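Single chain ahead, by itself, as C-alpha cells, in the form predicted on its own.
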Amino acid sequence: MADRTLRGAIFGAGFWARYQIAGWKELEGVELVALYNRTREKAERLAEEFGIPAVYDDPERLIRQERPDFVDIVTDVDTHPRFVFLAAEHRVPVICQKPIAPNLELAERMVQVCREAGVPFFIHENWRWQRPLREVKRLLNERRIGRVFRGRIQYSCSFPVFENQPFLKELDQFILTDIGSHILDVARFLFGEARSLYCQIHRVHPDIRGEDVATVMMRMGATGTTVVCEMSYASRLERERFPETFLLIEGERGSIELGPDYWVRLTTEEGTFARRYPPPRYAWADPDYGLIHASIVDCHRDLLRALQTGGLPETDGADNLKTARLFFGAYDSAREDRVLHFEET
C-alpha cells in the first residue's frame, strides 16, 4: 500500500481549505478527487483553480460515489463530529483540523467511534512541524541542556487576524482553542504530559465575545518542568514576529531560546552557539502566514505515511485528546480560579 497513490476528498472551501490543497499538491502518492462545500458556487471555484474534477455539496453522497482513501475535514469545528462520524460510518479513514471538536465530550466520542469502527483518524496538527520547533525539539532530545527546569512559550502579537477571518470575533471560546490548541500542543511535543495547570484568561478586544488573552502554566513530564504558555493577539511588542513562536528553555547545563526571525540560541557553559533555521518557501504561501503554511506540508507528508503504511502519525485522534483536555480543562481552571491536576497517562 506504501506505493501506492491514495485519493483523497477534500471536507471545505473556507480560508484554510486552499492551503491545505496546495500542501497535498506539494506530495507524492496522492491525488485531489473530489471537493465538498455546502455552497457549491464556492467549491466549484476552488476546485477549478486546482485542478480537482469533482465537486459535491453532499458529503456523503461524495463518499459513496467516489469512495476516497481518505478525507480531509477542513471545516467549522462544529461541523468537525458530524463528518468524523460520516466517515467512520462507510469506514474511510479522517483527518480532522484542529480544534477537534466543540467540547470534550464530543472530542472523546469521536475517538471512541472511529476506534470501534477500526477507522484511522487522524489530526492536522500542524504547529509542532515548524523547523525551528523541530531543531528545538533535537536539541532537548541530545540532552544539551541536561534535565529542563523551566520552559517558556510566548506567542503574543498585535496581528489583526479578525480582518481575514472576522467569524473568529463571534467565538464564545477563542484564543484558547484556535492557538492554544497549538500552543499546548507544542508544549507536550517539548516537555511531556500535564501533571498540573492553572490558567487566567483575559478580553481586551472590546468588539469580540471570546478570550484574547490566556497565561497557562504547568507542570509538565516525568521530572516536573514548570510551563508557562503565553498567548496574545493584544499585545503589542518590540519583538512581534507573527506568526513565530518565542521559547526560552532552562536546564540545568545550560538554556535553549527561540527567538525572532527564526534564531535557534544553544547557551552552555562553553558559550553560545547560535543558528538561524527559516521554514521553506512555497509560492502558494500566503507571506503573512509563510510559517504557517510550510509547516502543512510536513504534517502532510507524517499522516500520508501513516496512511500508505497502517502506521500511527505523532497526532492522532487519541493523542490530541490529551492536548484537547489541556484547553478544555484551561477553561475551568480559569473560570475556577483553580489548579487542575490530571491522571498520569
Ligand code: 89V
Second form
Amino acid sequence: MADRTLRGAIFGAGFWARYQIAGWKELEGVELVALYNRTREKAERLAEEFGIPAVYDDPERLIRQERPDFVDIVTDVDTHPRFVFLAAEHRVPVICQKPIAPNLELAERMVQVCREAGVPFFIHENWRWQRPLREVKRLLNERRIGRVFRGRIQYSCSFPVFENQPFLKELDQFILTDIGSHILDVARFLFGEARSLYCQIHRVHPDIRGEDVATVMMRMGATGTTVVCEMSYASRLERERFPETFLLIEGERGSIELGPDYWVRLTTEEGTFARRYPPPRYAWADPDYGLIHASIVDCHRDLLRALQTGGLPETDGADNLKTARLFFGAYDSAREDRVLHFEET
Ligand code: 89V
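And the form predicted together with this ligand, for comparison with the form predicted on its own?
Okay, now the whole complex, with that chain kicking things off.
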C-alpha cells in the first residue's frame, strides 16, 4: 500500500505553483494528472511545461472527471476555504498552502469540516523541513545542551519580496501571516506548545497595507522556554541573507546557533563543534529561494507518505491550527498591547 502511486491535482498556476509542481516531480509514488486555474491560459502554459495532461478552469469539474487521490491547493489564501470545502464535499484528501486561511474562524471550520467528512486535510508548511533546522532539532532531541531556557529565532532582511509576490503588498495582515506562519511553526517544532504570547508590530515600508516587522515573545513547552521571534522585511543589514532563519538556543549545558550560510554551532564546556548544512540543490529552484524550494520536496515527501499509508504528517490541519492560533493571536496581542494565555494542548 505504501508504494501506491497517487494521482494528484494542483489548484493554482501562480508564482508558487511551479515550484510546488516541480517538487512533486522529484518524488516517486505521485503523478500529477490535472491542473486547475481561474485563468485557463495560465494553467495551459504551466501544464504544458510540466507535462500535466488535463487543464480545467472549473474546480468541481476537475474533481468529478478526474477523481484525483488528492488535491494540492496553491491559490491565494482567500480561496483556501472554498476549495477545501469542495474537496471535503467530494471526499478527496486535500493539501493546502500556508497560511491555512484568512482568519482563525475559517481555519477552525476547515479542520472541522474535513474531520466530519473523514477527509485527510494537510497543510504544506515547509519551513520546518529546511535542512539546518532539522539538524538543530536533532541536536535538541539528543539533549546536547540540556534544559533549554531561551531561544531566539530571527528572520530579518530587506529582500524585495513584493517584486515576485506583488499581492503581499495588498494584504492587511502581512508579515505575521506570510512569515509568522512559518516562524511560529518552527518555534513549536523546536520548543513545544506556547503557553503565553506577546507581540508588537510595525509598518516600515510606506507603500504596503500590512505590517512588515513583528516581534513575538512566547513562553513555550513543558519547561516554559522563553522564545523570541524577530521577523522583518525592513532590516537593512550588512549582509542580505534572505531567506535564512537564524537561531540562538541557550540551555543549561551549552548553546546551539544557526548562523549565516547554514552553519550550525554546538557549544558545550568541551568547546564548539561547527558544521555546515546547506540545502540540497535542485535545477528548477530559483537561486534566491533555493533553501525554501528544497524544503518543498521534503515536506511533500512527508505529506505523500501520510496519504499513502493513511497516517498523519507532521503538519496536518489540526496541528497547523495551533500555529494559526499563534499568528492570528499575535495581531490581537499587538493591537491590545496584551499578553495572551493559551490552554495547554
Ligand atoms: O514561503 C513563503 O511563504 C513565501 C516567502 C518566503 C517568499 O515569503 O511567501
